[in-house]
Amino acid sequence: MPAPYRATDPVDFLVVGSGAAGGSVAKELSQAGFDVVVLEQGPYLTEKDFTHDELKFVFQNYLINDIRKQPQTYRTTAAETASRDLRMVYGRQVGGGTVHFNSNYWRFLELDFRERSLWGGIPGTGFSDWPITYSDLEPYYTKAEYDIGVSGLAGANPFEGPRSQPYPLPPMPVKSSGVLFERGARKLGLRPFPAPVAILSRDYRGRTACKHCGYCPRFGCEFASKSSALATVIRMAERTKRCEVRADSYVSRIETDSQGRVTGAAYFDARRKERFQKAKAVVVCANGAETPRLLLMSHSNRFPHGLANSSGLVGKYLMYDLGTLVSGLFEHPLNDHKSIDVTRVVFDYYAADRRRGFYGGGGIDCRFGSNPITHAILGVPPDLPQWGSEWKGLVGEYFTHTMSSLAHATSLPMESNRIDLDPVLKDAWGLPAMRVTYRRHPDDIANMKFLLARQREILEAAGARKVWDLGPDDLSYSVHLMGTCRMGADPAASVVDKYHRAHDVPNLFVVDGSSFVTSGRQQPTATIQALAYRAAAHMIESAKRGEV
């Protein structure tokens, strides 16, 4: 750890958030010789803090935002009165959501960056091309994969764009679910491939390979085999002695001077004492929900509608985590609760197809996804007994004989879907609570129904004795937080430029899922991290030229 930087001395860069984006930016800037302070609202946990306590990490939400302290409200349209509810879920500790994610690490495809050109406009949406292409981002996908350690098989995905290098590690061993999924998919003429994951299939750069414990999603990795920001880029940044990570630092606003330049950030420390850190530039990487909230709270006479919000688009075009889950019971034991979550994926339904009659597509994977207590509550199909001696027998059978398929669907950007400030509700620090307004576009619903039918076909072709699903109607919460500070060339139609610099503020950068123009097919972490590497390269070049 470096000696703490003094609050009165402006550091070169102040980074808000320490997840996939914030950790990567901090690592790149500090390795380039800049002084960096990272403010993270959650605690600094390490491997010794991670256990397989399902009650603590799943049911008590130990690693995510606590709605008792950080309440949210939700409504489907602006005409409704929002009610208190949890809709935006994110990691709240050093390393952010990468600490407890399931580690799917898909690159976006070439088509993801130019779908408007391929498809055309969609009524009721802000469907647009990105201001960058896959080829612009490809070197940074590669850099991220090698820095953190990603396991996969280059060339196996027939739809993937060109790669400058193979994955640094071979794919993880296939699970029972992967074998069956591949069998069913190939019967249907589909082309399954090994899932690329941010988990080590072999020892890598001083970290040990996966131990196949089966506790990836919702849990931290006690072996540091999961390639989280905590286990990788944060520690690389700290080793430079130029990066200080301040945990339990809850940022309340970003301050600006009379020229409209940011000067630093005000925050509450662990004792809820107000502090201020000066900075020559600020990089907001707080996630696609907290980032727009922070910008809106940072209003001033010069920025009366929120910082970097001359377009009026901060918080708008929220894209949600949409998908469908289908489960199947098989004759022989699978024991799929062991090892990592996902080992096989199909992208055959990824591209939108006009013959379907709607816009949309998805990637489909196979998984189990339940730990013992969660399975006991949710794992038995709803048409069977949910209590009593018969239920007890079913719990044991279904725990060892079940696999599921999860489709990761598109979410159209609609201006009416947004994050803003609740006019009444406050959080534990007295700040305005987050208000979520979201409803699905009709094409999103049609796409989910289409993918659900395809998932059933795959499981039936794989030999499932029983197949069931809960339908596409439960919106639930979102963990992939995208689109609320979109990037673009036109300052009137976007919040940041293609390098993530705010159009309105020359020394403010916004780097996380909020910059996404379209949703891809979810699984945004690889793209968030690649964008962060690209943005950091621009910051370094600009700072050396004195342009920050």
Second form
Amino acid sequence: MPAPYRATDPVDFLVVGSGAAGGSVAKELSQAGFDVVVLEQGPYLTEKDFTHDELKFVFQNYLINDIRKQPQTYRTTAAETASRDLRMVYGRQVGGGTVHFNSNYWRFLELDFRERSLWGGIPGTGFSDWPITYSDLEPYYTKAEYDIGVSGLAGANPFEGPRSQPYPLPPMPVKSSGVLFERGARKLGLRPFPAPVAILSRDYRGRTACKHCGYCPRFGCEFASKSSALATVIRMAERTKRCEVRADSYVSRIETDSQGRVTGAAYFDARRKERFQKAKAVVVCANGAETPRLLLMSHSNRFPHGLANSSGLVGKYLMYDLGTLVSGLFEHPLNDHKSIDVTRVVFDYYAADRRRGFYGGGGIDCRFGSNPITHAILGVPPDLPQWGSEWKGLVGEYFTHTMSSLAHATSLPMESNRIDLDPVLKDAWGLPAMRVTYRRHPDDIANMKFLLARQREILEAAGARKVWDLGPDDLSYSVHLMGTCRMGADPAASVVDKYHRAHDVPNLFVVDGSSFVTSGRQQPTATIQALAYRAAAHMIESAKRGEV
Amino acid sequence: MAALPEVLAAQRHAREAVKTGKQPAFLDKRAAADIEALTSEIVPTTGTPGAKEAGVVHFIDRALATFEQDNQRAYRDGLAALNAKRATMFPGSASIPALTSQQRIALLQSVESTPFFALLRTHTMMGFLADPVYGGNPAGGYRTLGFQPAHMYAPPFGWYDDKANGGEN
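Give me the form predicted in complex with its partner chain now, not the form predicted alone.
Now the complete complex, all chains and molecules, led by this one.
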């Protein structure tokens, strides 16, 4: 740990948030010789804090935002009054959501960056091309994969764009769910491939290979085998002695001077005492929900509608984590609670296809995703007994003989879907609560129904004795927070430029899921991290030229 | 795993609590007896341990006194409503524990779609499988599920990946 920076001395860069984006930016900037302070609202947990206590990590949401302290409100359209609900879920500790993520690490395809050109406009949406292409981002996907350690098989995904390097690590061992999924998919003429995951299949750069404990999703990795920002870029940043990660530091406001430049950020420390850190530049990486909230809270005389919001688009075009889950029961034991969640995926339905009659597509995976308590509550299909001796006779078979498939679906960007500030409700620090306005586009729903049918086909082709799903209508919370500060060339139609610099404020950068123009097929972490590496490279060049 | 010795110690502690018949802290005697009788129908004792052997009532008692305080009222009201229903369904019955198992199942079936039943069921599953530090006792629950609590595995993991991972199937 370096000596703490003094609040009154402006650091070169102040980074808000320490997840896939903030951690990577901090690592790149500090390695380039800049002084960096990272403000993270959550605590600084480490491997010793990561147990397999399902009650704590799953049911008491130990690693995510707590709506008792940070309430949210939700409505489907602006005509309604929003009521209290949890909709935006994010990792709230050093390392952010990468601490508890499943570790799926999908690059976007080339088509993801130019779907508006490929498909055409979609009425009622802000469906647009990105201002960058896959080839602009490719070197940074590679850099991220090598920095953190990603396991996969180059060339196995027939739809992937060109890659400059293979994965640094071979794929993880296939699980029974992967074998069955591959069998079913191949019978249907599809091309399944080993899932790319940010988990170590071998020892890598001083970290140990995965021990297959089965506690990836919603848990932290006690072995540091999960390539979270915490286990990788945060520690690399700290080793430079030029980066201080200040946990329990909840930013309430970014300040600007009379020239319209940012001067630093006000934040609450662990004792809820207000502090201020001066900085020459600020990089907001607070996630697709908290980033727009912070910019909106940072309004001033000069920026009456929120910082960097001359376009009026801060918070708008929120895209949601849409997914469909199908499960199947098989003859022999899978024991799929062991090891990582996902070992095989299929991208054959990834691209949109006019013949389907709607815009949309998805990547389909196979997984189990349940721990013992979760399975006891939810694991037996709803048409069978849910308690009593019959349930007890079934629950074990369903625990050991079941697998699921999750499809990761497109979410169209609509201006009416947004994050803003609730006019009434405050959080425990007295700051305006986040208000979420969201409803799905009809094509999103048609796409989910389509994907559900494809998933059922795969599990049936794999030989499942029973296949069940809960339909496409279970719209609950979102863990992939995208849109809300979209990137683009036109300052009237976007919040940041193609290097993530705010159009309105020369020394303010915004990089995280909020930068996304379209949703891809979810699994945004690899792209968030690649964008952060690319943005940091630009910040370094600009700062060296004196242009920040 | 670094936490293993602590977990083992806590598990021993919970087993002792079940064996010695520790008195509940939040629930009164009648409520505790009702909950034990009801949760023993939700996860009955069969060839393997059920909610009773797992000490689910101790888990719920501790939960309501600590991290589930918000649900104290739901339990008070829920048990009162269930006892009222019992009196209607089984006139002259003295208490929930005094009903036959069949009668208790019928009573629970009549409230299956209520929020209180969902809460009771969730808490039962938690007590059956939660870490001993919460008063849970997962050993029997793990057996029912076929969960092997090794917390570290090596491939092959199941029947279907045996061949892919070097086995015979």
